[in-house]
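Given next, in C-alpha cells, is a single chain: the form predicted alone.
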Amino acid sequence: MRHIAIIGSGPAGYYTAEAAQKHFGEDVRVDIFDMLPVPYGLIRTGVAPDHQSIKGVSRRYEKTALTENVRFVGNIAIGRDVQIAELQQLYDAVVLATGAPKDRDLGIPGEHLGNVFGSAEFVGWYNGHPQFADLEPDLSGSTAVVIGMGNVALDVARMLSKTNCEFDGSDIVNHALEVLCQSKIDRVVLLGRRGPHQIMMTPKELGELAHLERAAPHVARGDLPDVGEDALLEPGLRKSVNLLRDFAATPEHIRAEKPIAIEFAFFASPHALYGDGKVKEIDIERTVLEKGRAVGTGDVARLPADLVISCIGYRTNPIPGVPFDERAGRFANDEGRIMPGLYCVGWAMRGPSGTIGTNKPDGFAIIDRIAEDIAQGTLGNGGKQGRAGFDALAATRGLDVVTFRDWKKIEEAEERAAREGAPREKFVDIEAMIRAVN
C-alpha cells in the first residue's frame, strides 16, 4: 500500500488524486488537505460567481471525494497544525497543489494606499473566502481602474458594472453583493501595457460585456493595429480581436445609452498611485512596444482612479524548508519533483498560466513521477503509516479535521440559506462552517 498526501484540494490537488487511483488502484491511499473547512479552492473563492457552469466542475471532484481511498482532510493547515516534514514522515509521497494565492506586487509608488487591491484579495471578497471577507472596498467614488488585460481583469470589470437582477442565479455572497448595488462607480478603466494582440482575455468572457444592461466597452480604433495584422493569431485571440474591434465600431450615441463606460486603456503602464491616505489618482506612462515588450516613452498622463484593483498575476505563498523560486514566484522543481518524496502540482509547480483542465495532464504526469520514483527505489519500500498516522497525531493535537461528510454538512447549510434563485450563501468564516458541521 502506498500513501499520498496531497497539499490543496482545488483543481490540481483533485486531478492529482484521480490520477493517483487510476495508476495505483485499490493500492494507494490518498488524503487531500486544506487551511479550509471546504474544498475545491479557486473553484469555490476564484471562478466568478456568474459562472456557474465552470464551477459544476465540482462535481467530477466529488466522484473522486466520495471514493474510499481519497479522503478530504479539511481545516489543517500545514506550517501551523503540522509541518511538511512530519507529512514526508507519513506519507510515501507530498505533493503541494497549493496553487498561487497571493497577488503579485504592482511594484510602483503609492500601491499601498487605502483601495488598491490585488485581485486575490478582490475576488476573494465577493466569492467569500473568509481571509478577505472584512475587506470594505469603497465604491462611492467614480472611477475604477483595473490593472491587466486577463480574464481576471474582465471578471472584475463585470462585477463592478452588473445589476442587481445580473446577479440571479450566482452564488456572490450577500455583504458584497450589497455593497456593489450601491456603487456610484460610472467608469471602468481597463489598463494594459501592451496592445490588442497581446491580451490574454478569451472570446466568451471578452463577449460577455457587449451584453451587460448598464455598461458599455469603449476601444479606441486608434489603438487596433491594422486588419491583415490579425491572419497572425492564433484563432481564439484573432476572435477575442475581433470583438475588440466590434466595441470600437460601435456607435458613440449607441454606447452613450448606457451610464457606466468600460474603457480599455492599451500601451498605458502604471507609473504611481496619489492619494492621502486613500487612491485617488493614478499615472500612466504610454508606452511602445519593441520585440513584444512595453517600453515607457517617458509620457506620463494623470488620471482619477477612486479604487484600483491589481489583475496582474499571483504568486505561490513560500513553506518553510521547501526551496522556493522567488523570482518565478512558485516553488524551485525540476518537472514537479522538489526533492525526494516531495512534488507539486499546478500554479504552484508552473506558476499561474493556463486553464482549469490545464491542471488534469498535469496531476497525471505528476503521479506518473511518482510511480517511476517507485520503481527506481527513491521512495522506499512503502510500510509508511500514511493516513493512521496521521489521525494518531491530530489526536494528540487536539486538531479539529473537517471531512468531506462533514463538508456536505456545510453544503446543506449554504444550500438552505441561499436568497432567492441563488446556489448557495457560503459561509464567510471557518467558526460559521465548524458550526454548522456540528
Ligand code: NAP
Second form
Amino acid sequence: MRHIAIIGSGPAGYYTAEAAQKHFGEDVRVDIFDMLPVPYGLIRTGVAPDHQSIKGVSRRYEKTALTENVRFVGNIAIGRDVQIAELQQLYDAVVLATGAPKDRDLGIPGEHLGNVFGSAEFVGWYNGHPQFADLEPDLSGSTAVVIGMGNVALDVARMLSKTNCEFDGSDIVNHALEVLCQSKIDRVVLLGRRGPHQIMMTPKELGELAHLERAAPHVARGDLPDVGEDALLEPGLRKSVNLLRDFAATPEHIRAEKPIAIEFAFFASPHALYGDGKVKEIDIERTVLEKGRAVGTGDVARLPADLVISCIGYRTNPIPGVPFDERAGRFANDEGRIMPGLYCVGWAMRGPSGTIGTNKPDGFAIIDRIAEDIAQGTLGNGGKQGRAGFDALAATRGLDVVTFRDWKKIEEAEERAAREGAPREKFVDIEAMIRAVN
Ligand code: NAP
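Please show me the structure of the same protein in the form predicted together with the named molecule, now that we have looked at it in the form predicted alone.
To see the whole picture, the full complex is given below, headed by that same chain.
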C-alpha cells in the first residue's frame, strides 16, 4: 500500500487524486487536506459566481471523493495544525496543490491606500471566501480602474457592471450582491500595459461584455493595429482581437444607450495611486512595446479612480522549509519534483496560468513521476503509516477534522439557504460551516 497526501482540494488536488486512483487502483490511499472545511478551492472561491457551468466540474471531483481510497481532510491548516515534515514522515508522497492564493504586488506608490484591492481579495469577497468576506469595498464613487487584461480582469469588470437580475442563478454571496446592487460605478477602465495583440482574455469571456444589460465595452479604433497584422496571431487571440474590433465598430449612440462604460485603455501602465486614506486618482504612464515588453515613455496622465482592483496575477504562499522560487512566486521544482517525497502540481508548480482543465494533465503527470520514483526506490520501501498515523496525530492534538460526509451536510445547509433560483448561499465564516456540520 502506498500513501499519498495532497495539500489543497482544488482542481489540481482532485485531478491528482483521480490520477492516483487510476494508476495504483486499490494499492493507494489518498488524503486530500484543505485549510477550509469545504472542498474544491478555486471552483468555489475563484470561478465567477455567474459561471455556474464551469463550477459543474466539481461533480467529477465528488466522484473521486466518494471512493474508498480517497479521503477529504478539511479544516486542517499546514503549519498551524500539522507540519509538512510530519506529513512527509507519514506518507510516501506529499503533493502540494496549494495554488497561488496571494495577489502579486503592483510595486507602485499608493498601492496600500484604502479601496485598492488585489483580485484574490476582491474575487474572494464576492465569492464568499472566509478570509475576504469582511473586505467592505466602497462602490459609491463613479470610476473603477481594473488593472490587467486577463480573464480575471474581465470577471471583475463584469461583476461591477451587472444588474441584480443578471445575477439570477449565480451563487454570488448576499453580502456582495447587496453592495453591488447599490454601486454607483458607471465607468470601469481596464488598464493594459501592452496593446490589443497582447491581451490575455479568451474570446468566450471577452464576448460576454457585449451582452450586458446596462454596460457596453468601449474600444477606441485608433488603438487597434492594422487588421492585416492579426493574421500572425494564434486563432484564439485572433478571435479576441476580432471582438475588440467589433466593440470599436459599435456606433457611439448605441454604446451610449448603456449607462456603464467598460473602457479599454491600452499601452497604459499604472504609475502611482493618490488619495487621502482612500484612493482617488491614478497616474498612468504611456508605454511602447520593445521586443514584446512594455516600456514607459515618461508620458504620465492622471485619471480619477474611486476603486482600484489589480488583476495582475498571483503567487503561491511559501511553506517554511520548502524551496521557493521568489521570482516566479511558486515552489522551486523540476517538473513537479521538489525533493524526494515532496511534489507540487497545478499553479503551485507552474504559476497562475491556464484553465481548470490544464490541471488534469498536470495531475496525471505528477502521479506518473511518483510512480517512477517508487519504481526507482527513491521513496523507500513503503510501510508508512498514512492515514492511520495522521488520525492518531489528529486525536492527540484534538484537531477538528471535517470529512467529506461533513462537507455534504454543509452543502445541504447552503442549498437550503439559497435565494430563489440560486444554487446555494455559501457560509462565509468557518464557525458557521462547523456549526452546520454539528
Ligand atoms: P493573466 O491571464 O496572466 O493576466 C494578467 C494581466 O495582468 C496581463 O494582462 C498582464 O499584462 C497584466 N499585468 C501583470 N503584471 C502587471 C503590472 N505590473 N502592471 C500592469 N499589468 C500587469 O492572469 P489572470 O487574469 O489573473 O488569470 C489567471 C489564469 O486564470 C489565466 O490562465 C486565466 O485564463 C485563468 N482564468 C480563466 C477564467 C475563465 O476561463 N473563465 C477566468 C478567470 C481566470 P502582461 O501581459 O503585459 O504581463
